[in-house]
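One chain comes next, on its own, written as structure tokens: the form predicted on its own.
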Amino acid sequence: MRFTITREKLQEGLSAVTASIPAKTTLPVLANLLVETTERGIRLSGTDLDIAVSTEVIADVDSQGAITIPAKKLAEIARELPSAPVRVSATGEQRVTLECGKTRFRLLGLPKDEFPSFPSVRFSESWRVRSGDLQKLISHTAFAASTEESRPILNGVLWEMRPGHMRMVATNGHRLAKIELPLESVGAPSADLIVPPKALEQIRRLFAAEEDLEIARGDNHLGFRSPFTAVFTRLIEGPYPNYEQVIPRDNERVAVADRNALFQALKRMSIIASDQTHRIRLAFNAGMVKFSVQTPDLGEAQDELSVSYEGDPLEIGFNASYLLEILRYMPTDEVRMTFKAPERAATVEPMGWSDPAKYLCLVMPLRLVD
């Protein structure tokens, strides 16, 4: 094997390549990246086996073949190059060698055979969607899924397709964010799919907003893949809760507020919060909403915040990290929160928004201990 490539080039595929390599593995083979020439260059792909991510950039091959390098001493000598071609070459010993001006490396690598094959999806049967939507999706809803191994399967993403739209939702028990999108069109049959978030983050990271992308499923895989790039994500099994019965249709309580003032109050106020609970009391009534964080052996702290408000007078409680949280992602300047009682589930959703995607953030209150 033999090509040449532009350092820039080089340092665009590793770039995109090197997130999917574990930092720890029992086999040697996974720390290593496959290289491989194609018909308009090369091919890199790694993979730590769940997660898998090739792409293929602009390369001039003089003769053909695959071999395996080092991914992380890779990305390190690309890194450290001078701006000049990159000439790299394998021989059948499993030795590669690359030459830039004067510098030269020499490393050992991995016959191709030993590299895991990537996942068998079918996109004979594939959805197409805009990256720049999937994005968004994801965007605001993925950090609201569980990080606590006591749930497996809220530590991914519901990723729901329909004909006409498509839906995300995450939740960790105590907070869940919802976001639906019209599709124009689906070319598949409807899915439940539930994604981990550690590979959405490689959908988002690794494709242009203006690209489209083509979508399709195995047996327990899901393949996402453009002109030049593909990624592959291990699903999670398993039915996922009914998130529907949890959203409140009866909220008469309503609160809007600014969501940047709201924001920085919360912030403040948290100073002061346990670090167990992060408990702050809000107490709304007409056109004001007042916060209070008293903790024992710490200290207390008040606020006021002007709001519009309807409805009879209320104090709540809420994790102060979970509304921070919820109110970072809003894609608005004001929000609209809606209660029912001290012990029920409260709304948070974007005020005026013009886009044409719902979304809705549910947030689990505290109880008030005095």
Second form
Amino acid sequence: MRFTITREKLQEGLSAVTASIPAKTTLPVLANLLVETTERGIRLSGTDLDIAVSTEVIADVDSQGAITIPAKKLAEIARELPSAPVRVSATGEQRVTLECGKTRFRLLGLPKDEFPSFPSVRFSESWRVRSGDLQKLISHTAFAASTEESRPILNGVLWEMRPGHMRMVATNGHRLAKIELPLESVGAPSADLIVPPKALEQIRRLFAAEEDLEIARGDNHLGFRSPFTAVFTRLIEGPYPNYEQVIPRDNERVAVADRNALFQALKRMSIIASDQTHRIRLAFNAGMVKFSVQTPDLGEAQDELSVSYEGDPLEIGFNASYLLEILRYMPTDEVRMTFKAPERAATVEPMGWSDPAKYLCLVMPLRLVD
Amino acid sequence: MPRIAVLPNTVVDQIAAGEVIERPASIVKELLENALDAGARSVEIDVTDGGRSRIRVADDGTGMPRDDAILALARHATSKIRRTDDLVGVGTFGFRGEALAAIASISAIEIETAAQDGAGTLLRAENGEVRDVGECSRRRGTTVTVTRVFSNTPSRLTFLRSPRSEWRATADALTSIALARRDVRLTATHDGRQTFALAPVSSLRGRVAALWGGAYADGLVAVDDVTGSIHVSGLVERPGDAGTAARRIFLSVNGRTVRDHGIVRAAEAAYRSTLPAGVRPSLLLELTVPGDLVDVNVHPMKAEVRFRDRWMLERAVEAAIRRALGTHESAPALGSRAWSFGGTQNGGVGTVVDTEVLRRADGGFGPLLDTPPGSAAPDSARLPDDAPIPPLVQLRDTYLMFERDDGIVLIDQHSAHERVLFERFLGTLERGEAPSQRLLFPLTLHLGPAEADAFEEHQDLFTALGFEVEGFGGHTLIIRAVPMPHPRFDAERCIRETLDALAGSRFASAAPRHERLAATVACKAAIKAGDALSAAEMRALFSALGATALPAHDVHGRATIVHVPWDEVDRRFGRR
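Having seen the form predicted on its own, can you show the form predicted together with its partner chain?
Below, the chain from earlier opens the complete complex, with every other chain and molecule after it.
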């Protein structure tokens, strides 16, 4: 195997792939990148067995071949090389030489055969989604997925494909984020896919917004592909909880508030809130919400904010960090919150979002004890 | 013939002897106490055949002039008190004037005594009757030799156990006195073999080391605390060591060895939540209380005393021990540390005596600062709350390690977190203030009958902890809200395992049920060994542990903190 590549192209390829290399692994070959020659140049691939990323960059190929190279060292080398063409050649199955100007590196790789094969995903039955749409779905929901390991299904983000629309939903059992977009895709099947947020993060990062992605499903894998780059991920199996059932329909108490003012007030309150529960108290009255927080052994704080509020007065407790997080992802200057009772779910939605998307967050209260 | 008659003196003495002199060990104890009351600096004890054949106690005390010696054998003859008033706050071991008379009444006794070096008195008596008074020559002091023990009370004789167990009882009595009177040289031989050879020492730890070995002494935690007029000092076992060796209880009040279940119970209460059920710690405690608070004249052998304000005393004992266990020093150390015998007050090397060093810096027994009784003492040896947190390293996803001036400290993350949560849950249960996160998707739990019973029994406490649980017919529970003690908390697993544990050990623990539940939930809710922690989590755990009352022990009595002194590290590397 022999090829020549510009340092910039090599770095471009590496920056796409190295994020998928696991930091710690028991399988040595996973610390390596697979480098293969293709018709257009070379393909770099990395995987942690859950997610695989591969990208193609343009290069001059002299002779065909494939080898795996320690990813971290290759990235460090590429960063320090002068800006000049890099000649890469492999001798045998394990030795690879990099030359750039007068600089010369020789690295010990591993044979290609040791690298795990990519999941089989039939792109012949693929459907297409605009990358920008997918990014919008991901960035508004992925934060809400659970990071705790007791319920693996909640560690994923539900991606619902339906005729005419698609949805993403994520929850950790205490709060939930849901976004729905009209779908202009072709040939999309109806499907419920539970995708690890880590894979979604790669997808959001790797593909340009205007690209059309080809998406296809294997047995328990999902593949995303653009002309140069592909991401494969394991799907989380199992039924996702029935989230529709917990979204309140009859919350008759409604508050509309300035997102930023609300955010700042909550942030101030959370300084005093307990480290474990972040509990704060909100008291809604006509035209006003009063914040208060009391933490034994620490102290207390109060604040007020004028809001438009309809309904009977209400006192309700929340984990301030959940509210703050939701507000951070709200795309509009004003947000609409609805409530039913101090022990029932509250919702937060954007007010006057020009986007065709429908976005809703839901948060369960904390019990207040007087 | 009149039916009622006044008993002759010999019979009266024998009856009294029944109270005071039960077995040879009582003779040794009484004679030794007499020697100590006579100001002896050195006492030699020689026992043959478990005390049946011969008991000899020789001292270098004040001795007696001839007339006193003859009178000493009479009942209620004593040099120790004169008036009733003297009974209040009596400082000598004896004062009833019964012991010698009682001993003489059931044996043959020979007393050699001299008030000055040179001419002395030799006195022989048998069954309470003086047979012979002569002269002898000896150094200042008294030697009492008792033979033919219980020879005239055959019923007593039949109740004696084997020489070995009689000797064991004698040794126990000697041990108690040896612990109380550390300033005296004590030697004892049994059947010609020397069993005690105790040099005078200045500290209880030194005496313990001489009795049971330096390693044992080194493993004990120093207690030293003043509450009002009560001074509690001594040595107690680390919770982690309790149950691993024979249990030793020693309790002295104003220098007098006594038995008192109330005080022992109070001391054990201080260990609450650090020991597994059924395990009881060794306690060596010395109480100093004003003489008018204690009445020693309630028991013929003076093994029991009566306190005027028992509650205050027990509270002082519990507080003192709890405070001692709250220090870093009560965490076990790795390896053996050097122990220097007969040294200074703070003869120990390593950390065990840190508190002593700190507390005695001002020369007195009082704490460093004047704190009102009952409030927490200044505790410089505690993990400091406000001190900067040292860099922490996680080992095997199980232990946190950091460096101190005097060594390396390892913290077991699960045990530590368990301790933190236990105290927090207990606080929650006592205050009734539990934040509770409602769940979007209620958890459903299917229980076995035993678990369901356990749940029913503790439902109110679960609610107080922040669990909102509904029965759902049969043995199914629906959990609608859960507490959020930490971000990794797995409510379903926690409640399931807690119920499992409660169902499995229904009768195992006598601890109050809210404590038991808090301990169980804390154990199940705490982070596990094998959980990788972020640097922020480690720091949070470290400072939370430092803020607990008993940071060194988890709720099962295991250690949360292990301290490896630099000495030990240096030694292993051959640097010393």
